[in-house]
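Coming up is one lone chain in structure tokens, specifically the form predicted on its own.
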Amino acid sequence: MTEASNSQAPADPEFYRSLPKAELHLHIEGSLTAERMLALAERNGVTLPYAAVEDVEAAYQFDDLQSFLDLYYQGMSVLQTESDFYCLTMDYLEVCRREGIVHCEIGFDPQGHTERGIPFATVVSGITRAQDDAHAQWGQSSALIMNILRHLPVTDAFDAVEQARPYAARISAIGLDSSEVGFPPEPFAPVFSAARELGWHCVAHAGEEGPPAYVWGAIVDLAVDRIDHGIRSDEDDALMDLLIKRQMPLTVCPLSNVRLRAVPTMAKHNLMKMLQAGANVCVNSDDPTYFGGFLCDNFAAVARDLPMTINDAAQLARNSIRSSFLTDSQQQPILSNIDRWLEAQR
């Protein structure tokens, strides 16, 4: 290992644009920019309590997860047509192009749309058309994760899976998100079993605001392939031992965790502590327009307040690739490019 790779990583988002990496924890509705929100509201005749971009951005102050979700669902109301979902997704995929995100796994919340009368087909058609265009235009690799809203009844989750059946080949995984506290994962075990029968992978939000018991539930009862967030796992030594032994991926979202007060400050975040302990953690942006930045901003924020070396940054990128749903043959060239990136930092 070179001396340069052992030095503190720069707190500059531009530095991380050339680092090949994957984003595995991204809610497409949470990438809606204030500009796009207002434009779609005007186009679709939706009344919002904001007159300008500055008004929207001023609302991005949250006390906890629920206060964010209240605004999140309000912003979602402007998404009504297939074109809206196309524009939303293409905006994010253009970010991937700029930020060196060579592969992304995009989460979407169909129940948040169907319960307000937007057909499932409208949502999926818009998203997948953008995926196809981005792949054709610049080779962008992406996958789709259908998230289930855990605050809604399990029967609603089954309905969502049934609506997704015609599009099963375009969906790579089922996820579990929304309000965590008070909504443990175990009741959704039959839904996840049905998803596995469709050939989907399984992921779940756990251990963000909820206790380590929710992480156990996601692993044991939902049989997940990876955990979204998982930052409270280090409160349980046996759980951490299991996560490290299995190399269970934890898709950590640093700026989100601070903005939602799951951790008090970035300097108190346990990302680097978990990485140094051998946990398979990677950096993601969650709902970037609401939480202060896209993926490179998250890397820079970590470098600003935590002891992250250039080698650590490369390891986080490797973890993101290895934890993705890409095949081994698809992963290997990217991992080699990460090694070359690290060598170039000498």
Second form
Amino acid sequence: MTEASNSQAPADPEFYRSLPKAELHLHIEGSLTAERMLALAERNGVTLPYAAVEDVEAAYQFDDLQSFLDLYYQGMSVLQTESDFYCLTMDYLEVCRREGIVHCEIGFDPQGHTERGIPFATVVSGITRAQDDAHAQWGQSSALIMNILRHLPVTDAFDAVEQARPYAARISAIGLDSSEVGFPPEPFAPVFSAARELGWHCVAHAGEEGPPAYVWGAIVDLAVDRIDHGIRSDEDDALMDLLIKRQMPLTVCPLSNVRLRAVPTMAKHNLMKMLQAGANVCVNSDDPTYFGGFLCDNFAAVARDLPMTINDAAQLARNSIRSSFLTDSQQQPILSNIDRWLEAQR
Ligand code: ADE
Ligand code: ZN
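Moving from the form predicted on its own, what structure would you give for the form predicted in complex with adenine (ADE)?
Next comes the full complex, this chain leading.
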């Protein structure tokens, strides 16, 4: 290892653009820019409590997950046509191109749209058309994760899986999101079994605001391949031992955790402690336009307040690739490019 790779990584988002990495925890509705939201509101005749971009940004002050979700569901009301979902997704895929996100696994919340009368087909068609165009235009690799809203009944989750059946080949995984505390994962076990029968991977938000018991529930009852967030896992030694032994991926979202007050400050975030302990953590942006930064901003924010060497940054990028749904043969050249990036940092 070179001396330079042991030095503190820079708190500059630009530095991380050339680092090949994957983003595995991104809600496409949470990547809606203020500009796009206002333009779509006007085009679709939706009334929002904001007149200008500055009003939107000023409103994004959150006390907790629920205070964010209230604005997140309001924001997605501007998404109505296939073209709206296409533009939303293309905006994010352009960010991937700019930020060196060589592969992304995009979450979407179909129930947040079908509940408002938007057909499932409209949502999936717009998103997948953007994925196809980005792949054709610059080789962007991406996958799709259908998230289930856990605050809604289990029967609604089954309906969502049924509606997804015709598009099953375009969806790689089922996920579980929305309000966490009071909505444990276990009741969704039969839904996750049905998804597994469709050949999908399984992921779930757990341990963001909820207790370690929810992480256990996601692992034992939902048999997930990955945990989204998982930051409260370190309150339970036996759980941490299991996560490390199984190398269970934790898709951590540093800026999100600070903005939603899941952690008091970035300096108190446990990301680097978990990495040093041997946990399979990676960095993600969650809802970047709501939380003040895309993926490179998250790396830079970590570097600003936590001990993160350049070598650690490369390890976080390796973890993101290894934890993705890409096959080993797809992962190998990217991992080699991460090694090359690290060598170039001398
Ligand atoms: N939906 C969008 N972002 C979320 C988050 N951080 N936690 C739970 N549900 C979400
Ligand atoms: Zn999330």
